[in-house]
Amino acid sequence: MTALSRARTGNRRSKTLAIALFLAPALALYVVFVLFPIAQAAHFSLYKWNGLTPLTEFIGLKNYQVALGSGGFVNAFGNNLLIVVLSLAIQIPFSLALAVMLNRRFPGRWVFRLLFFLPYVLSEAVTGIVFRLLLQPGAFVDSALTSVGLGSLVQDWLGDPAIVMLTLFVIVSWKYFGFHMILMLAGLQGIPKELEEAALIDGADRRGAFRYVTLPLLGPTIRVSVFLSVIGALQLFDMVWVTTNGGPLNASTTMAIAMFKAGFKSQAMGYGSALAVLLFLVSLVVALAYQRFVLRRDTDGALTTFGG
């Protein structure tokens, strides 16, 4: 081996060592706080355990059989799925429409951007408490509807099992639509205006220019926003817990709330761990499938562009 080859090998080893040293703290934290808890939850789920006594009663996959065969978990999964569907059908298009509006120049648009984004700054707990107070029977919302002659629309917003999930969706949308709006607004500002102007010069109207030029170029941002919305809806917990505690009659129970109730309310930590593993698997499958079939085209396109 020549001196030049030895020098190159030494440089590569030095770079590899430097990269490993920089990555080691992050990897250690990831293993301790992510991978280890997942493995521990999977281990606990194989036992009938109250969280206090030693792990002695091994029951195998019975906790999973009970979870998948019970109506409670199926109902919780359905509630999460309902929020996912409504978010994709209403919240994301609404956020896109606001982003398009606020991307145009008009006086005071920064005020609207600030007001629309402000709910996202509030914590989940504060949002839940505020809306729980506003939506109580005879409280602000009912009084406001009655004062403008819409008293017939007054409902038991958080106490009626038939509408409680729709009410929670409105609260979730109010909290997060500003976040998605900012994402799409950033995407719109990254699109050169010359492209839309060229389409207008070629004879397209504004609707056609937006549909065939702006919207496709905004596709990567929309797909990221959809991904974040779906994962957030699947893991929905704190806002719903503060607002309704999963009630009434478990009508607003989500998968995360079912896991919390089983583990910390009923002291069935083994069963709660099984629910946690199921929630993790659902989120993982959705994330991997979305990455494989949706987001991959954006990554491949970016790599192709830079490679060319």
Second form
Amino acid sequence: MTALSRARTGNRRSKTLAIALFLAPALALYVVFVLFPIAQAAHFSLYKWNGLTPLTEFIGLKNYQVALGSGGFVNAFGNNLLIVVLSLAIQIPFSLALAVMLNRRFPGRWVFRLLFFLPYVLSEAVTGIVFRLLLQPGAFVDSALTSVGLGSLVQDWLGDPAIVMLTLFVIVSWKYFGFHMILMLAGLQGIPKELEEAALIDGADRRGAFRYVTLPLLGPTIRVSVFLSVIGALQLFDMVWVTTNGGPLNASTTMAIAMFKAGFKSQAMGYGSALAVLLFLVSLVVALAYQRFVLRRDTDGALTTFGG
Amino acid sequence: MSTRWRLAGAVAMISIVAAACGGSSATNAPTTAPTTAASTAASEAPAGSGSEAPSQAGGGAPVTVDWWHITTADPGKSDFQAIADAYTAAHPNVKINITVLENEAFKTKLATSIQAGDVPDLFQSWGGGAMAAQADAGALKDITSDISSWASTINPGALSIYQYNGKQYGVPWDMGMIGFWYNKDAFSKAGISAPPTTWADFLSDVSKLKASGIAPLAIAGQDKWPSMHLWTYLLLRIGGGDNLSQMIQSKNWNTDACTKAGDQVLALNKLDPYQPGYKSAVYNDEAAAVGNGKAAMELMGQWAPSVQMDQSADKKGLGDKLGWFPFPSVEGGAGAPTDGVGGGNGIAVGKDAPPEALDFLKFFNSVDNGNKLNTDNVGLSTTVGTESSVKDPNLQAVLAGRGAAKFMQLYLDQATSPAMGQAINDATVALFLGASDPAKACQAITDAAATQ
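To complete the pair, please output the form predicted in complex with its partner chain; the form predicted alone was given just before.
Expanding to the full complex; the earlier chain stays at the top.
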């Protein structure tokens, strides 16, 4: 071994040491506050446990069996899924359309941008309370509809199990469309004007230029927007809790609400942990799959691919 | 790169939620509202100071008694402090360490303390299932023999709520009873001269009220427990107290009484008696409906008048127009018409409590201190001989009901384990919202008892 290569090895070793040193605090936090709790939850989920007594009643996978059977996890998952689907089908396209409009030059454009973005700044709890008040029977929404002659459309917005999820979707969308709009607006502004102009000069119509030039270039932004929207919908909790408490009759119970109710209301900590693990798995699978398959191009080179 | 961050964030967030759920384990709230009684109790006079001097016990070794309570509002808070001060003045060796906690914070902190094996000597309790879980965890002290010399000074029905497996783990200081609070004007406008005494009369009065243009009964579909109390009363009237105790013990709810009570709920539902928006209403909405004169009745505990006042538009509530009557008898039912559903506040005794803690508990429940809590409207004292200090006519009616009850059922969602209480709330509200039938509801409760 030459002196030079020995020096290089030593260099590499100290570099590894430095990396380890710098990484250790973050790693320790991650282990203590992320990995360990996950393992704990998985452990608790195998017991019938009320959170007070020692862990003695090992019941295997029964909590999972109950959750997936009569326990209502499937119903809760369905409610989350509905929000996911509606968000992708309505909220994201709506935000995109607004972004495209607000990307044009016209006087007072910033006012609209500001107004549309404002709901995002409110906390979910405040949003929930405000809408709860607006949607009471005979309150603002109902009287507004009646006064413009649409009284026949009045519903028991938060009390009818058949429509409560749609009502909540509207509230969620109201709060988050501005955020997605800003994301896409930023994406649009990153696209050089010349490209669209070139397409127009080459004879494309406006629609074609948008479809074949702007939209593909906006791809990365849309994919991130979709990702955030899906993860947000899967973990929906605060706003629903404040607005409906998961009711009526569990019609608006989401996975997170089912978990909270089991753990903190029923004090069935073991069962609640099982729900938490299920929620974790669903989110993990969705997140990883989306990363691997949809965001692949955007994250090229930034993610370890295990040789793939 | 940013998406990777998001993923890490997402994972971290879920696992924290999961951990919160698995690890830290807050004791569940018995969601019923006795605490509202304490925190929203109408504030009248400030703390009085005419309390009897506690018995002199001589100077022993210094002792500290830790006491956690949740009476965060005055005059109750300062009353409690004054009682403790009076005791320590007479017992200079005893120091009483009071920790005042907000209700939810109390439950979380208590659960953590119990897990850590460091239980306060005295702490807020509602008795029933949550207390039983604490006893099972070995956190409580069996005080049956310690209090035997003065147990007879406490209302026996209230005292029994703090027993579990024949052992006494705590002592009540407040106990009320659920009954119908009604708008006298609305009743007379509907041509009803006296409150109903039978269920059949009740149903026909509901029809009369409905015809007179007012919502007869306010309930809270989202909070569930208000309507659950109505169903409990039907169970109690139809099957009787022993039968209900048996159902709670055996966890088998597939009983005749259960389905019959459900049938009567459906009979009531058929009259469409509830206020607009009842399905998504919370308890405060219910109280507002009655307080604003939009609904004629609600079935609620002794705290109802003050919450109605708080929630009404003019902050005055119904005033003199408000009346109280006990739940009517059900024809052919096995239960006595005087039996009640109630609950209240008490003090549980932690496993390592010194004798001084029990001596203080005795002092806390003296007639003088009970009178003070009554006159300050902090609660309805459970000490025998304090009844005359209750001046409000409606509270006197509640107290008369409590006194007449031979059998007192603790609020069902507190009498059972929290898991079962939740299941009972869920199953009964489904009945009231017309989404279930009696047999299904009874089966759902039985199933929940078996699985959780």
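Between two forms, the rigid core is defined as the largest C-alpha subset superposing within 1.5 Å. Positions refer to the first chain, counted from 1. Quick caveat: nothing in here was measured; it's all calculated off a predicted structure.
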| item | value |
| --- | --- |
| Threshold 2 Å Cα movement between the two forms at L249, rigid core reference | no |
| Large Cα shift (2 Å or above) at L281 between the two forms, core-fitted | no |
| Core superposition result - C-alpha of A18, shift between the two forms, Å | 3.8 |
